[in-house]
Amino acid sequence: MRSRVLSGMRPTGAMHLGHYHGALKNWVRLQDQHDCFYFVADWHALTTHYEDREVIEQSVYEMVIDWLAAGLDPEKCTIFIQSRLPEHAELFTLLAMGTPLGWLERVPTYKDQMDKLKDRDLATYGFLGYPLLQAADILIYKATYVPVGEDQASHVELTREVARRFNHLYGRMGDFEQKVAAALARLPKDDQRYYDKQRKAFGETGSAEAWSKGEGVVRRAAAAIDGWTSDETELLLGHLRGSGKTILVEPQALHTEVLRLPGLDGSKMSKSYGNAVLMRDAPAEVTRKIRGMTTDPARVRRTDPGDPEKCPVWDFHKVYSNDATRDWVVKGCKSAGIGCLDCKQPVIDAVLAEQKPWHERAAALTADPKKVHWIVEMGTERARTVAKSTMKDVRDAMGLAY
């Protein structure tokens, strides 16, 4: 069976360039290697865009345009609309109910995002809980794997530890107690003052080598006794990580290479800046985007030589050109050889290479929009199904199925 990858975007304007080479092209990728799911996160757009319902509304469909044009495959991965699936609420308001204010007032990018967008007002439960609710998106599919850049890697390890807190308190049948000591009666002496010391380092230190040795007398046990189950098996693994049985999967941050564009003027690549190159540009509007860039403010004239480290072109190239024409570069700049539009040229003809498929591919959805609409809703029914499924593990853990 393949792990599970869970990952999503919000619809708050146009993909571009940055979009595709920090996400979209990692998850294009992923869907050979695992089981993945994509989701528009509109909830979550509007815990910063809660007065712009349009800019939302019109984005979503398109941006599920750029996902399927840069080649994201249905038959591959899953793609679906998170406000389609009340299951997610649920779930975010039932993890509420025991995960602490403090928590979530920790989260690195609370306070940034609310130092970056002090021209709206945050001072909501949505953008304070907005964690929690990624925490809920990726829990309810049971995810493996989160691909994040190191930035939001703190939502992955509050998702871990949201997952932990619920095992431990409703993974935890009336007799589990009795359930652990007769399983643990069933190994041999030593494995077992040997299992128990590896648990107590691991709920001291969190040590990973005390976790996999630990893991290890259980899994050797499965292995070797007879009438060993797979209970007895999540039974002692829930007993050394400290929690019960595993409700809630636990993800791991999937660290993929990120390639991070800048914008045209050399800072952080976005719409709102006015400074990106959208993934469905027209040829003529790309060329004059990346004609008027910024570059190396040394060089005033065309005679003066430059520092590609210094230009915001020569991070483009560093993601387009080979290593012959980033040479030319270097050398070109660095001796005034080579003019500014003369080293743009290269990035362009790349970039216009790169997007021809995916006008292609986006013309042709875009002349039926009923397609889109019906992969969207084939992937919001399949993912509804493991959605409902994990639902129902929570409400019987929790006392609720009554």
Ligand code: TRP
Contents of the next structure:
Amino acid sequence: MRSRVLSGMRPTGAMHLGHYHGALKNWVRLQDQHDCFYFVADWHALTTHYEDREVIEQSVYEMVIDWLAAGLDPEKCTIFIQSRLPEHAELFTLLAMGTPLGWLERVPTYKDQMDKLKDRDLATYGFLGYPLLQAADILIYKATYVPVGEDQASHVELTREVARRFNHLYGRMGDFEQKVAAALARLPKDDQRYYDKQRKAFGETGSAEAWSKGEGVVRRAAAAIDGWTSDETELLLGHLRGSGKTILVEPQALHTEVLRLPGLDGSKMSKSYGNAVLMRDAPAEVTRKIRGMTTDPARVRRTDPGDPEKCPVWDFHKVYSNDATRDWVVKGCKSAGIGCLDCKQPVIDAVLAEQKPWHERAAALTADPKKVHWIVEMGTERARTVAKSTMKDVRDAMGLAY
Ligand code: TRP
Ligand code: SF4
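Same protein, different form: I have the form predicted alone, so give me the form predicted together with tryptophan (TRP).
All chains and molecules follow, beginning with the one already shown.
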């Protein structure tokens, strides 16, 4: 079975090259290896931009078109919009009941963002709670992997703690013991005794050997016994661990090495700084923007030598150029053998080539907006099936199944 991957992005409108190289390219790669769920985190956008109704509304489909242009394939991955799935809000509410306030106050992004976004009033309940909403987004799909930037690592860590606590509080509720006994009774007698022995040993000493022997029995049963379910595996592993059944799965963050692509002026690429090249900027616009890029300030005149390490164009070469071109840049820059416009040309050419399939795919989609809506519709319904099934488990576990 393929592992589940889940990630989301706030709807910020048209995507730029920083989004592509920092995240999207990776999402496209992952869809071939895993069962990927990607969603528009529109509620998350509201946690900081609750006053900007129009911006978010227009941004959602702009962003989805760019995802598809980048190569996300609705046949391979599931694309949906958070707010279309109230189940996320339900899980968020239920998790909120038992989540200590301190866990949220201690998330490093909380104070950081408050300081950074001084122009907004972020002393809101939604803003404090947003990492828990993110935990609900992840846990509702029982995702194994969550591709996110390093800045989001603490949110995935919080998600793990929330899941652990939930399983601890509710994993043994209801008919857990009976279900364990029923599953155990399906094992051969010898295996039952062996499993019990390992369980005791693990409980008393925490021995890794006892764990792996006990787990071995369960895995063998799963492979050998007709009609054995993954539910039964979870029950017996939970019992072995002494924690009860795993209802919510602890996810892992997936931080892939990415080369940072700075903005045109060398600071972080962002539409609001006006230093971004958009994925769907027209060729003339790309050319104009890159020709205008900041370079090493020491190169005032064409005859002044420069240092690529002090130049954002060099960061583009790291992403876009091969060794030979990079060699040519380093030598030409340091000896003033090439001018900055010469240096930028291979970058321009590479970006234009990269954009070509994006433009083609996006043109087809903008000409057929119904198709984009349909893709999101299909994805949303697929996501709903999974979200509903998790919520049933959660309600059962919490004693809300009347
Ligand atoms: N918080 C993420 C961001 O601001 C977006 C996000 C919301 C997300 N829910 C998620 C990412 C779940 C990964 C998994 O970029
Ligand atoms: Fe930057 Fe290239 Fe100019 Fe050197 S030659 S300063 S690397 S643009």
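For the two forms, the rigid core is made up of the largest set of C-alpha atoms that agree within 1.5 Å on superposition. From a predicted model like this one, the values you see are computed outputs, not experimental measurements. Positions refer to the first chain, counted from 1.
Once the rigid core is overlaid between these two forms, residue 198 counts among the residues whose Cα shifts by 2 Å or more. Once the rigid core is overlaid between these two forms, residue 104 does not reach a Cα shift of 2 Å, moving by less than that. Once the cores line up, the CA of residue 216 ends up 2 angstroms or more apart between these two forms.
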